[in-house]
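The chain below stands alone and is given as structure tokens, in the form predicted alone.
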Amino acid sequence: MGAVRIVVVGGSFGGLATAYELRRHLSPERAEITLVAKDDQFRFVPSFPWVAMGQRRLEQISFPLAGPLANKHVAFAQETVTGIDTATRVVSTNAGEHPYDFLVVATGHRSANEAVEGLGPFDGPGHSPMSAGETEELAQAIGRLLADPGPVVIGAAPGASCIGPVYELAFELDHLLRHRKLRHQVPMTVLTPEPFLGHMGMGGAGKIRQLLEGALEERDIAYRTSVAITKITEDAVESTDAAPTPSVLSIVIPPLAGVEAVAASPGLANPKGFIPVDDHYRHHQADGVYAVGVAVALPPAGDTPVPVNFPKTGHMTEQMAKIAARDLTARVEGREGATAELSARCILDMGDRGAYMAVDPVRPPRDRIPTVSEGRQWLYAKQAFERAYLFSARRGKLVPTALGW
């Protein structure tokens, strides 16, 4: 029997972790692994808020994919996927076709900026740090704010699932403005679709609600919950719950959708473009197809007055990648792989300190009371983790998931 052909689509956390984990268990003689990604760079997305604040340059949190993958005997194709045919087992790209025996879809998301009128940044006044280009543009906008201060709104749109950056950006910008002695000229407001602060699409986590309420209040950052943002203009953010909130800098996290090629491939995704999977991250119907990360369809943790979708963090993505890679390996070897509940561990940058959360499992009810801790040590830990992750990933290794992030 020849080597099985495995195609991994996506070069961020899910794709890289899957490729590394597969190669740990399957030698080049057992499996030909090809990673397809439209970008030739890996970018450490959790550091995008630091790029926006001018604390990092994009190149400091990026590295080329080709070298580390070649060292792992993983072929790299910098191509844009145009379609996936699960019947013939072929991934089509702008440069050709990649036949597969097994496929792992780790394409991430498409930011559905169109959900809020005016949410640019390239075709409207609103800003979002959900991609490298958008983050660099936001950094320029923050530079303009420092030169010409005015009110700021930071929030998330209805249906958003990536809520953590809302709090990080608010705390980091508050810290930056205080350092520049400009905070008194910049009224700040947080608008969130969450029913309460710290819900984050997972029903909250221990004392995080109280921590965030206290932190925003002590920093004089106004906030409203259950807010449905509808429009961003040059000088305000409009919502259904109140009069327009004045803002010369509006940062809004959009809802996410499946990438176009996945959404358009027959029988692959649900109407929102996300892929339904089982506990092993296998596709419900298409044999040999797996999905990990943001590409996976996960139901909300519960109903809320304004929709808030289930979170998908980098830490959770790597857990999915390892479960999928080990199950795929087990199938190649003629056995059944193990599965596990997703947990979440993350650190929020609060400007002058950090907040650590550990939730196991992510979806309530939980066996353990969530851990919530606050202090400057967690900010140092977040900075150290960034360096450790990039150092390891450049060398074909991953920091153990148990450390959390």
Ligand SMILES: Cc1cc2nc3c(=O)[nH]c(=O)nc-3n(C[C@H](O)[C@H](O)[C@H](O)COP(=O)(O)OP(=O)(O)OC[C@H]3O[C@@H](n4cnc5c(N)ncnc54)[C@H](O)[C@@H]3O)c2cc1C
The other form holds:
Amino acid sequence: MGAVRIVVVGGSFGGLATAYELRRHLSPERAEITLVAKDDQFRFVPSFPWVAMGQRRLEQISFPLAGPLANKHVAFAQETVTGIDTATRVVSTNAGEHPYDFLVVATGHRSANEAVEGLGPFDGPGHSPMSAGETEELAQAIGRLLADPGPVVIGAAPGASCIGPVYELAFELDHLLRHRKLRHQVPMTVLTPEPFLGHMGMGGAGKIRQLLEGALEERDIAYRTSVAITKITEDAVESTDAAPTPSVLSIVIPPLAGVEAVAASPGLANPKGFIPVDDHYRHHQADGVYAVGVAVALPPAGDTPVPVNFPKTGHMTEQMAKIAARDLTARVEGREGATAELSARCILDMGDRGAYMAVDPVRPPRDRIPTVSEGRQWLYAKQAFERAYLFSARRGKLVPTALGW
Ligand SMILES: Cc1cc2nc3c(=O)[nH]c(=O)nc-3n(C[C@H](O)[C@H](O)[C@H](O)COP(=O)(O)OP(=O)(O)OC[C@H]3O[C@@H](n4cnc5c(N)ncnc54)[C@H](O)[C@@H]3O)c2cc1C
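Follow the form predicted alone with the form predicted in complex with the ligand, if you could.
Below: every chain and molecule of the assembly, starting with the one above.
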């Protein structure tokens, strides 16, 4: 039997973890693996807030994909996927075509900035660190704030699913402003669609609500919950619950959608462009197709007065990648694959310390009471995890996720 052709689309947490895990189980004689990604760099996205605050340069949290993939005998194509035909099993790109026997889609998100007028930064006056370019733009905007202080709003739009960075950005900016002795000139407000602080789209996690309420209050950061932001202008954030909140720097996390190529491929995605999968991360209908990470369709944890979507963290993405890769390997070897419930571990940077959260499973109700802990050691753990992940991923390995994210 010849080698199976496996195409992985995406070169971030989902794509890289899938390619490494597949290669761990399948030799080059057994599987030809090609990873297609539009960017030639891996970027450690959880460190984008540190880039925005000037604590990291983009180069420090990035590495070129080509070398590590070549060492693993994975072909790398720096190409932009334009369409996927699941009937003929072909991935089309700006440079050609990649036929496949198995396909893993890990294309992450598109920021649905059209959802709220003024979401940005390239579509309006809002700022958000959702990509490398947007993060560098935010770093410049924070530089302007330091030179000319004024009120700041940090929040998330209705339907957002990536809420953790809202809190990190608020605590980190507060810390930076205090360090520069500018905090007294910057009224700060957090506006969140969550029904309570720390809901995070997963119904909360143990005592994280009380921890966040206390931490924002002791830092004089005002907050409002169940807020539907409707418009971001140059000097305010408008919402349905109150008069416009003055803001010269508005950092607002957008709702997410699937990337255009996926959304436009017939039969692949739901109306938002996310890919419906079963608990092995196999596509509901298209044979041989898997999806992992932010590209996957996961239903909300429950109804909330203002919509908040289910989180898809880096840690969860890596678990999905491992489950999909093992299932795919099992199919190549003619066995049944196993699956597992997703858990989540996450460390929030709070400026001078960190907050650790562990939920298992992510979706309530849960057998275990979530672990929530606060302290300086968690900030060091988050910094150590970034270094360990980059060190290992450059060398073709994944770090044990028990270290925390
Ligand atoms: C500011 C911020 C902070 C975060 N902090 C944390 C944290 O502390 N802990 C945590 O666990 N998670 C965190 N997350 C979430 C985490 O970053 C995501 O879960 C993770 O990046 C998802 O990985 P992914 O591989 O699914 O997609 P992405 O990281 O979005 O990567 C998508 C990949 O697909 C490629 N691609 C997209 N479209 C195409 C196309 N048409 N053709 C070819 N290639 C394409 C891209 O080039 C990229 O390589 C954070 C996210 C953000 C934005």
